[in-house]
Every structure is written in C-alpha cells, then in structure tokens.
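One chain follows as structure tokens, the form predicted alone.
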Amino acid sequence: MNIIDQKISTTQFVSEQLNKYAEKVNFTPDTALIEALHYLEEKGIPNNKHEDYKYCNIEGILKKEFKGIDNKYTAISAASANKYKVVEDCINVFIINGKFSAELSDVSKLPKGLTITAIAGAEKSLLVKHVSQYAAANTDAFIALNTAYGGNGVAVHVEEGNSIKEAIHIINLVSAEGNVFSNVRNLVVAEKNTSLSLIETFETIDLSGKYFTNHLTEVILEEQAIMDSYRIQNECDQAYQVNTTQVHQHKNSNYTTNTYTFNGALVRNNLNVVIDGQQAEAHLNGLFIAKGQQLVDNHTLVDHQQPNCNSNELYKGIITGKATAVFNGKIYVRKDAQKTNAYQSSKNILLSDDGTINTKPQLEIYADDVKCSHGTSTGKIDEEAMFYLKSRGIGEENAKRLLMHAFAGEVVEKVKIESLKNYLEELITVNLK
C-alpha cells in the first residue's frame, strides 16, 4: 500500500499498516485504547503546522520515506547482540526489533526486590495502577499511536526499599528488511525508599530499509525514591526515532537523566517530567552533535505541582553540515507552588554556515515566591582559545576537537558509570572527526 497512490490520509495509513503487521499485546486499558483511536482519528500525525512539531514535520517524513511498510524484520543472533554490552558490570536487558527478548537478557537471577519482565507480563495489578494513568494518550499524537499500538517493550519493577546496585542497561536493537515501523511501550515504577540506574542504548545492525520506532517509557518514582537515567541515540541515517517519557515524582523523590544524540536521521526526544510532592528534584541534562542532513529535535516540560521543589536543566548541542537542531524548554509554576527553584540553560555551537538551531526555553509561572530562571546562547567557536592552541603547534582540526571535547565535556560528567562515560567520550571522538 502506498499513501499517495491510496489518497489516503497518513494517520489512516500508518493505522492500517500497523493493524496489518503488529502482534496484540493486552496490557493497555480499554479506556485508553479508545481515546487513543478517537485523538489519532481527530488530530492525525503531526506537521509544521502544529505548534510544538513547527520545525519537524513529522507527517511530511512518513510521507517521503515510508510510502511501503513491510515489518520484516530478521533475527539477531546472540553473538551479534552481546557486542553491545558496552557498559561493564550491569544487568543486560534487550529489546530486539521492538519486543523484550527474555532469551537474551540477564533476567533469570536478579538482585532481591527487582522484577524485570515483558510488560504485557507484569503484574496486572501494577498494569492497572499505572499504564497510561501518566502519559495521557489525549495529549499527543505519538502517545495515543503507541497506546493502541503499544508492543511488548519491558516493565521494570523495584520493591519498596531495595536498592539496586547494578546498573539496568536496556538495548534496543534492529535489523530489517525495507520498511519498518514498531511502537515500544516500557514501564519503570521504583516504589518508597528505593534506587536505581537505568540505561537506554539504540543502535541499528542491519537496515536495508527505513526504520520509525515510537518509544514511550512512563516512570513513576514515589517517596523517597531515587533514578539515575542514561539515553544513548547512536542508530542509523536510515532510522527516524520519537522518544517520549513521562516522568511522575512524589514526595522527597530525585530524578536525574541524561540523554546523548549522535546518529538518527530524525531524533524527537519528548521528555516530560511531573513533580507532584514537596521536596522532590529533578535533573535534565542533554548532549546531543548533529550533522549532515539530521534533524535532532529535543522538547522538555517540568511541570511544578507542589511547593519546595528543585529542577535544573543543561542541554548542549554542537551543530555541523547541513543539520538542524531544536530545543524547546518549558518550566511550569503552578499556584501552589510555591519555594520552586528552576534552572534552565541551553548552550549551542554552530560548525558551519549552512547548520540550523532553533531555541525557545519558556517560563510559565503562576506562583509569587519562587526562584526561576532560562538561558540560552549559540555562536561559533571562541576564536581567542583557537588561537592559543594553534599558538602552541596544535593543528586546527586538533584544537577544534579539544575545544569540541572540552564543551561537552559538562554534560558527561554528569556520568556516574566510569565504563558509561568512556564509552560516551569514545562516540563524541568518532562524531567529531
């Protein structure tokens, strides 16, 4: 089936493909599943006419790349998938061509109070409680298409005090013939007085076609609760990617991620964080290095809910070629509250004159007594540390490199795995050259 020879609406397309090719997966409550269908059927997938899709039109693309959607994928062996075990001394979880491969993950004997299954077989009591109570399909195109397509991502699930030393390394693999599209639903619910890291890779190993992944992951941490979050986007110029995440935090909770975008010919990160206790923090941090013809599209909203609470936000971007980048930041201040501390800063480089960055960090703020703040700034390479480096015989590809090196070195440090942030310096080289 092709969208313009059926002169059909791509909404309807997509919809009919998926019908077609994705396997049922029943963990989405049947309230939801209808709203979903009811919001696609009314808002369709989003073009530069939207506002929050202006400078990613997302309609355009399926329509220019994905006019076929064949789903045929091929198998990947264990061998080929253990070369992506690239962070030492964790817990190895895979998700191969859009399902949860229990067969290749490090499940059979985990840590006490740690469950990690495939979400359509987790505990229908935590299915009830928390699918789509958070990331609601009536507010975005893209997560009312993964809630009634939804396929059979993991649920990651930590008991009320337990901390988790290892850190949980989540693997998103693809190899496929001609054009595929796959929906990939996750849960991570870290109960009372409980810790964790998790760590999310994507890379493709062999891609004849064109791949569209919509991710969603809901996170809920309740009281006192603590998550490290590491995203790592590294596949091919044949791979188009949506990732949303819908973050929901209770009281004394801390949530702190870290997303890095090096390789995708489309990345749109939706990183939504709800701070619903007192005395909760949050911490946004983004790297991302775009070149040739991509599009790296980043929008984040911490919305605060309750009074006494922290967020802050670093997102760098480094820009070459003829790419194009996007930050949207939005910090909401509710009435309530009240004693909110909130940082935003956005820092971008331009390598070259035909390279795009569109910033827009906002402030909505209904509270009087808060502390809040946004910056952004792009410009070139300083020219003054240039010249001292070449002044001290380092060639001017080299120096370009170390200064690259050095501004998003802030952003990596944040690392707290050394074997992580050696790999993380390991991709910043090769993206750099």
Partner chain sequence: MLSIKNLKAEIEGKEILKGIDLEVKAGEVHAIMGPNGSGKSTLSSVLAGREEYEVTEGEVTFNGKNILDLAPEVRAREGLFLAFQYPVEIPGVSNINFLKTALNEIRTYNGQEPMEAKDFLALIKEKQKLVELDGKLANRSVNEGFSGGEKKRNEIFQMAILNPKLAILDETDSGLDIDALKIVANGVNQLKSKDNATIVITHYQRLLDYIVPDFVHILYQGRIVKSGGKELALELEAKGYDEIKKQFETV
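Please could you give me the other form, the form predicted in complex with its partner chain, since above is the form predicted alone?
Since only the chain itself is given, any partners or molecules it might have are not part of what comes next.
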C-alpha cells in the first residue's frame, strides 16, 4: 500500500496513484488533458476554503480516510450482479468496479438506433465531437481528475429519429478489499428527434476498505430530444462519491432528471444543465435521506443561455442523526435568455437536533423579461399530524414512516416507471428505519 507522503500534497498523491492504476484508454482530447493537469497542479482538490465546497472538504476527507490507495478490486459474479436488476423490462448495463462490463450487460441485441459500448470503444467521430466539449476541465477539480484519469464507463448513443421504449439501466457495482479510487466516465448522446429513459444506480457489493468514485457523465440532447433520467445512490457507508452530470440541451429538447440519495458516506452531486437552444425544458428533482454521519451535497446549476425556455427544480431532503446536507441551486439567466421561466424549490425536514442542512439558492439574472422564483424551507416533523396518527393506534415508527413517505411522495410520484417507483418506495422505507 502506498501511503501519503507528508511532503507532497493530497492532490499530488491522488494523481500519482490514479496515474499508476489508470487504464491507458485514450478518448479525451489532448487539449482537455493538458487543461486538466494544469488545473490540478494549480488549484488542487478543493477543501472547505473553496466556495463551492464550503461544507464538503474533500481534500480533508481524502487526507483522513484515504491514506493509502491500492485499488484491490475483487471480482463480482454474474449471480450477485443480477440481483441488482430491479427494474422490469429494461436494458441492463453493468459498470463493475468502475469499468463497463460487456459480458454482464444486455448489449448484444439492442433496439434499432441504440448503441451502448465502453466509452473508449465508441465511434471515433462521436468521441471527437462530444467528449470534453461540455464538462470543462478547467472549472472543477473532479472534472479535471476524471478528464486526466477517466476510466472506461459507457457511451450511450441514440441515433436520429429513434425512440427507445425500454429504459436503460446502468448499474454501478463495487467490490473491493482495501482502499480504491476510480474515475468513471460516461457519455450520453441523444440525437435529433429521439427519446430515452436512463436509470443509474450505485450500489456496493462487498467492501473491507473504503472507496472513492468520481463519476462524470456528459449528456447531449440535440434538437427535439427527450430524456427522462434517474440516479439512485445507495452505496455503503464507506463509499465516497462525487458525481458530475454535465448536460447540454439544444432547441426543443426536454431533460428530466431525478436524483435519489439514500446511502454513502459522502455523496456530492454536481448537476449542471446548460440550455443552449430555444423552447427547451429542464426538470430537476431530488430526494435525499441523510442519516448517521452522512454528508449529502447537491449542487445544481441551470444555465439559461437562450430565450423562451423553462426550468423547474424541486429538491426534498430528510435529515436525521448527525448527518449534514447541502443544497446549492444556481440559476443563471443570460442576457439573451428573455422569456425564461425558472423555478426552484427546496424543502427539508430535520428529524434530529444534531443534523444540519445548508441551503443556498443563487439566482443571477441578466435578462429583464423573465419569471423566476425560488423558495426554501426547513421544518421539523408536523407534531399535530403525528399525534393524529398515534391517536389511531399507530406507533412512533410507522407514524414517522407514513409522514416521511408523504413528504417524499411529491418527488417519487414523478417516476414514470412503475417497477422503479416500487423499488424507490422500498428504499425509502428501509432508509427511514
């Protein structure tokens, strides 16, 4: 095992380890690679002095929890992987220990117009056109790390004019001994006049050490593309995840994303949506249950660059134990983005005295003819309702469960896939215990 040398910085240490274990799969453009290395050298992995990571001192976490990194992954059998196929009638795709597994995935006969491959194996022209064109390596350390050392996630490509009926379910599983760190890189391209549903789940199979995964997904929606997406984060309590989704929307496209965070020591989501075409719509929904010592940090950005677009955002959080949660929602409305409608709402319930929630809506509006609003509320459980339920014979635990399901309901209702909805209901129940 390699131990952090007191003389070198955390960033240097992590970079050296990643360099050692990284598969040399080349699909990022050289310019981005250079930018990434520059950024890391100059700015490094952020700590709490960095405005965007104020409550999320990742440098500190790495220094404390990842004194050594040895990337000793253990194999995952098909039998144990298949248990995570929880969504009915979908195309299951596995990312095992940070790498796409063609063997376990249902990619042999895909519907017409759909291609799913390891990202490095995607069509060259697709990679050249899109990779690193949206997630800029000189804006964030985790984009930079992923750009420099990004491993083999998947590329999902829907060709023009195709509607993919079955949902695509990307299942991320990890099994390891000791400490591991991986960068997973994905690309989703929906060409003109297409539609798709994408579910990503994140789970741990077996772990004796700790693991850090730095996911980066670039999503491109061309004209008239419709995407309905879900992210379900339910890793073990020794898992650390930074998950960046960089979305680029063209004219008339419609992007919906639902982020459900249940488990994991650290979950930091950077969800950036750039609306770069008229009459486009973005819907960002989130639900998190933060408990124990968890740190759940959702940063979202909706960047309205063009006129006549709508965005709508709803994040709900339940915080209990000693958990810390963060919601930071930025909305930019650029000078040209007249007639923008942008709404944002964050509602939270604090179930314990030791839990913390930090919310910060940030609206920067440079156009004058727009409708924008934001609201944030944090409350405790409704005692009147609790008493009413108890007065009917319902015990504390079930009463809380009913009320929390009701609170979460607003976000779960939006799930369009029935078996996924049931799975989420189950996860909510389990995670409220």
